[in-house]
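Only one chain is given next, in structure tokens, and it is the form predicted alone.
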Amino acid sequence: MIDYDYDLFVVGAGSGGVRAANTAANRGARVAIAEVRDLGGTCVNLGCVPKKLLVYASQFKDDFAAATGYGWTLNNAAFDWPSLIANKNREIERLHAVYQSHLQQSRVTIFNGKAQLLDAHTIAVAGTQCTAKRILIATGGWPFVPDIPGKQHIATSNELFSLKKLPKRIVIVGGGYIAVEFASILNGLGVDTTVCQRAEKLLEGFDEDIRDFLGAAMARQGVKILLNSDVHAIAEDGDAFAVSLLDGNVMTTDLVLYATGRTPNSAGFGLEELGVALDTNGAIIVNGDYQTNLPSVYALGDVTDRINLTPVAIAEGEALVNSLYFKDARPVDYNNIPTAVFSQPNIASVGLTEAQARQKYSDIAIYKTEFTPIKNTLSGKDENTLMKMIVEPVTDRVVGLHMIGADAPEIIQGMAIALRAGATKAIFDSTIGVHPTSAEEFVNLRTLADPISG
């Protein structure tokens, strides 16, 4: 029997990798983890956490304006970007310490450096070679930037979190969740914001009603949205940049932010040299057990480019370890995974979109409501909330819920439990609402927005 240095060597200390490492080590496995950057991966350092902090910062302008309707007088409110970034950095450093403490308490060996797979069981990292019975790749994704003239002038979400000062003007290229979130953040902080999206609408893949509602809401807030538009080239223009569009128009801006998707971070780890199968975009191909074509090498999370969400990577890490070491096969259920977009207004969904439901079922019933949240009745804020429920009439089962408006992510989290439990429309109808809240509207939907149709 071969005596390996470790039972499991994890490459990448993001959410999925850390969960796998801690879970395995806490059950007695000998575990090491390698990270070339900071503990916590994208979510802690360049994604979910700092983004949510910036979202909160961007909402205060509206909150201050709303306060007048509630009798408050606010004078001399001012925003300071360096203070926000310094405070954000302190919180991220605190989380680094938490991650390191948990790994150390679990007796996980931590390597700081980029790991290289030398063979199916050997890893080189930080000037050391070691062996492992199994290797797990959990290296996440990386922002994609197209190869266009002036590419060197492009910033990504990675750089935005460490800007020394806010630009006065920004052009954001892309129409996905990262693009609309940063557009909302920067617009809320007073930046003249333009979104350039090559498709006909924002947020491809989301429910059409939600897409339409968000585009209109962002436009009312002052975000300029250019649809069916794309960038041809970027050039320096004094202290600014000239952004040339394919239609011949040119915009002048202080910063160009590309939010055109992310690609799996699989290059440079020796995977190709070992013959680990990769998809055309670099995603590591795995089977249902997160195993690659090289039996000792596994992968999970965004580097496999399936459902790229932090909680999914965490669930995959736990499921893998439970299966490998405890013979507890509880595979991740990828159905009815709730998602949120922290745009302004917030979006959250669980289950099928209307288009998906029409493809899957011969008949569906749609319920919708649009209303003014009670807070906005005195605040004067011109922002409604939209809620949508999709039902399969044959079983009466609710198969999709979508919301855009304040607190949508907090509300949909609870609704996701109901969908996973198989809740029917009758159950929603018989549930007593919490009054007065926006959430109660989900149990008060009675009128069909659309006739039952195929």
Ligand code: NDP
The other form holds:
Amino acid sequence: MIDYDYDLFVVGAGSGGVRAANTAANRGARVAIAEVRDLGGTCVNLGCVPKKLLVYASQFKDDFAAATGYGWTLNNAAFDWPSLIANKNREIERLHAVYQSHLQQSRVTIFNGKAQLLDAHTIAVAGTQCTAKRILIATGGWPFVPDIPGKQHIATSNELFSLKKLPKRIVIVGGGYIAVEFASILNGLGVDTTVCQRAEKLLEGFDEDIRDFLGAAMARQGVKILLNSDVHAIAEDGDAFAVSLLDGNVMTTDLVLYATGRTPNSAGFGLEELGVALDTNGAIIVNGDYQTNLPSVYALGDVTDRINLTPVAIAEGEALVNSLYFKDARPVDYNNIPTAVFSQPNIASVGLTEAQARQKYSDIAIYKTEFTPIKNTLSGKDENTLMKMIVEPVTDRVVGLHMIGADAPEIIQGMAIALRAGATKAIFDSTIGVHPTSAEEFVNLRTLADPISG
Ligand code: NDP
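Let me have the form predicted in complex with the named molecule next, following on from the form predicted alone.
Once more the chain from above appears, this time first in line as the rest of the complex follows.
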């Protein structure tokens, strides 16, 4: 039997890689992990965690405005971007230490450097070479920016987290998760924000009612949203930038952010040289067991470009290790994965959109409610909450839930358990609400929005 240095060598210490490494090592496997940047990957360093901290920062504007209605008088509220970024950086450094200590406690060897696969079992990293029975590629993704004149002036979400100062004006290109989240953050922090989206609505893939509601809500908050609009070129204009649109209009702005999707980070690890099959966009192709066409090489998470969400990568890391080392095959169920967008207002959903449900079932029933959350009564904030439920009448199963409004992600997480458990509308109806909350509206939906759906 060949004596490898490690049972498992993980390339990429992001959410999926770290979970796989820790789980395998905790159960006795000899594991190493290589990371060229910071431990924690996109989520911890340039994604979910710092994003959510910025979201909290941006919400204070609304909270301060609401406070007056609740009897508070606030004087001299002022915002300081460098303080926020310094505090955010301190928190991220704390998380690096937590990640490092967990890996060390699990006895995972950590290499700081870019790993290079030399053959199916050999890795060069940080000036050394080692062998592993299995290699797991969990290198995530990287912002994609289309080739346009002036591309060198473009910032991506990566740079946004460490801007030295806030711009006065920003143009954000794209209409997906990152575009709407940053638009809400920056608008909340007082930046004059324009979103330029080539499609006719924001947030492709979400339920149409949610997309419409978000567009209207963001516009009410002062975000300028240009739909069916795309950028032709960007040029320097003194200290600012001139953004030329395809329709001939030109905007002047202090910063241009492209949030036009992410590409799998699969280049430069020696994968192509070894003949590992990649998709046209660079995604590593894997089978149902996360195995590439090179049997000792596995891949999971965003580098496989399937469902690019942190909790999915974590679940994949755990599922892979369980099946490899413990013959405990509990594959990831990719149905009913809840998702959230931390825009203002927040969005969350689980299950099918109305359009998907109409395609899948001959008949569907839709329940909807739009209401003023109690907090907005005294605050005077002009913003409702929308909830939508999609039911398949033959089985009475709830097949989709969508919400836009305060706390939507917190509420939908629990609802996702109900959907996974196969909850019927009757079960929702017989559940007692928690009063007074927004969440209780999901168990109080009695009136069909469209009695003859289908
Ligand atoms: P998305 O895929 O969500 O959105 C990309 C946007 O850019 C779309 O509006 C798309 O338009 C537009 N676009 C794509 N190519 C071009 C182009 N060449 N020119 C102009 N516009 C273009 O990507 P994001 O960058 O927003 O986010 C990447 C991924 O990160 C998400 O898919 C998600 O998986 C993950 N993520 C998750 C978050 C969460 O869970 N809260 C938060 C942030 C990111 P069109 O609609 O026409 O294709």
